[in-house]
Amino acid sequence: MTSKRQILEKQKAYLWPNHLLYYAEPLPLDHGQGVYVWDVENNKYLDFFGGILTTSVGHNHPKVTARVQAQTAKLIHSSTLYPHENQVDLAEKLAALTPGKLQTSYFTNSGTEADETAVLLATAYTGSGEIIALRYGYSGRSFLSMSLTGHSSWRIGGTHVPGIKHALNPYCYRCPLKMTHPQCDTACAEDVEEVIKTTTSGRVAALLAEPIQGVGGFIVPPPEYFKIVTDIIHRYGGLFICDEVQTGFGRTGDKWFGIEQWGVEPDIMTMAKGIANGFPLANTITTAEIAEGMVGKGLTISTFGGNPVSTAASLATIEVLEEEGSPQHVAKVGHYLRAGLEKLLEKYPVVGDVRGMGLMQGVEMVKDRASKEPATEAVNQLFEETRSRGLLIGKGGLYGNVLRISPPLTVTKDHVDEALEILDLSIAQVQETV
């Protein structure tokens, strides 16, 4: 077997320096089993960060290794040119699983193909090309996706697309306007009636939004702000799509997608993720009217969208989500989780705020809660010592200083309570240093 040594030399010499790496010395990963993962030379870890919200079921389920093994030896590949009965089958479930008249799915391979498919269907669909989206907020790695992006950081180039704009974020903890909620009447939401009318023409294509920001660190927004930025995006003629690519399919618990939390229905939904597992897949569906929107505007084809492999994985993942992770079950799971780390907040002055709903919780660190100065530094420290205790999450924010905690949706009570005696240990290490 390669060995650790051999495979970091190679990273180094044949794969693009700017690839981001965890960890002072990058983890190279072997082999998983459930909620557990070994690196190369053996150490287990429990994954708090399942791949960054994708094996949602866990390692080598062996229902989705079974189905996908299965499925290899029959067929791996045709292309959206033929219809094959996993796509279909597929396309019907996600029909019956997401709110209200969303019915029709154009399947492609992650979440910035499907962000972008959403997008070029409300052009289409709206015939006009500005769209709004939300300061914070990550939608992906293309031309496109990084524009719609609200992070400087993952902007590279000075990357910009004519048409978008940003508006305000529902970011509570450090708010825009310096304004405490619900005293602000959700005053972030109205701006986006103002971005509108003072930085476009006048009439949208959509609004693009997650649920709860990811990469922009867990933020979660008034209950009422959805419902007030979809009616004020409908009266300007746009659509909204909703990204559900880590908030998707039980993730924040009771509902099966995040926006179902707050009562509305999108236009256009996007998925991926853990959606297959592991399998790259996304999806991006909308109703038959919208949908319509697109014939007659050109050819568009995905070459391995909705693949006979990833649809196989898929329709997998949702029956072990039924049966083993259900939305109810991360509910329950994801409060005593929350309990957990609100414990830690009242325990250490460097966590200043704990956030978040069902299997999706963010830990936002500071130097001092009163100026709320981010503490970067100590999140890379924590990293460290939460590794050297066999523990594995995932970080975020703009400043860098968000821990990212979201565990595959089947982890049980005994994982959660491994996870925070790490953590409460870890944190104990870090704060001496702050």
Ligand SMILES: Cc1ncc(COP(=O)(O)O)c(C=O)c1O
Contents of the next structure:
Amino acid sequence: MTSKRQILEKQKAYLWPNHLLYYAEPLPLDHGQGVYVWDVENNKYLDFFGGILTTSVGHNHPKVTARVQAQTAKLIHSSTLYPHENQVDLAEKLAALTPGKLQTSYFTNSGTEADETAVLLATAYTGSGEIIALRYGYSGRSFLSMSLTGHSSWRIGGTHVPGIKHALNPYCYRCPLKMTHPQCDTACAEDVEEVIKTTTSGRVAALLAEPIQGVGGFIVPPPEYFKIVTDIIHRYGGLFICDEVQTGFGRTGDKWFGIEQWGVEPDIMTMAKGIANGFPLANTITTAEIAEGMVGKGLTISTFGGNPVSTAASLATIEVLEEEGSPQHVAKVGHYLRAGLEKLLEKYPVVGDVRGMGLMQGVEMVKDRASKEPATEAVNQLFEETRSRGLLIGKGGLYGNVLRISPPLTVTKDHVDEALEILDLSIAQVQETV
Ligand SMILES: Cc1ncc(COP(=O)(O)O)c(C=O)c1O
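Next block: the form predicted in complex with the ligand, after the form predicted alone:
In what comes next, the whole complex appears, and the chain from above leads the way.
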């Protein structure tokens, strides 16, 4: 077996040096079971980042593994050139789970590709090449998706795809307009119209936005925000592309998709991450009418899109979610987690804000509550503290100062208690050094 030292040495020698790795000494994982993972030295960790919100039913779920094993023995690859039972069954299931008239799917392999496909469709359907995205949004690692992304740190290189403009985001804790909700009248939403009127031709293809900004730091909009911005985008001839890569599959509790929390029906929805519990799969779903916009415009295939094994994993994942990790279960355990995090907010001044929905909870760390100066170093230190106590969490935000807590959706209150205890002990250590 390759030792930890050998893995870290080979990582350095053979993988690009810009790979972003968590922890001062990177953590090579070996195996997982449920909510736990083990490193190569057999140290056990409670995984409260869920593989970046991806292992929606926990590691190695037996039902997913069995379905995948059976499929690999039958057919591993078909491409989008040949219809496959799993692909059409999954498309039918997603048409039933998604809101409104969303009905017809195009499967690809990553959130990046799903967003690319959505933008392509919106431009084909509307005939416009202009897109509105939100500041603090994250869309992926391709040239186009980095151009859609609204964080300088995730936008590599100075050259980007033209025609993309970024409107203000609904970040109430750090309001871009220095106002307070609800007295602000959700003024940030009106910026979408201002951006269209001042920086585009006045006819746009789409607004692309996440119901809760994930990488941005689990930023939850005011309830009326999406109603306002979708009305605006429709008035200017555009579509609403809802990026559910993080918020999908019950993550926000009570509903299958995050946008349903706001009672808004997207024109196009993208999904990935939790869709197949770690297998590479993504989807861009839209209405029958909008999908027609691609017909006659040229050819496109996806070699791995809708792969029989990934779609088998997805069908099994959704079944397990229905049985063990339903949106109702997520809401219940999510409330419990939130209540525990609120106690940490009361207890430690370094915790500036707690926000999120369901099992997508963010903790924004600040040097002091008055200035709200981001406590980026404190978060780095907290990562080492939580790791040493056996807890994995994520981080985000423009300054890397927001903890992202997003365990598998099948997690129980006992797991939450275990995580909260480690967080409490770890934040207590960090608080002393801020
Ligand atoms: C909201 C959102 N969209 C798109 C992506 C890109 O997904 P992927 O990393 O699978 O390409 C991510 C990844 O974190 C994401 O959070």
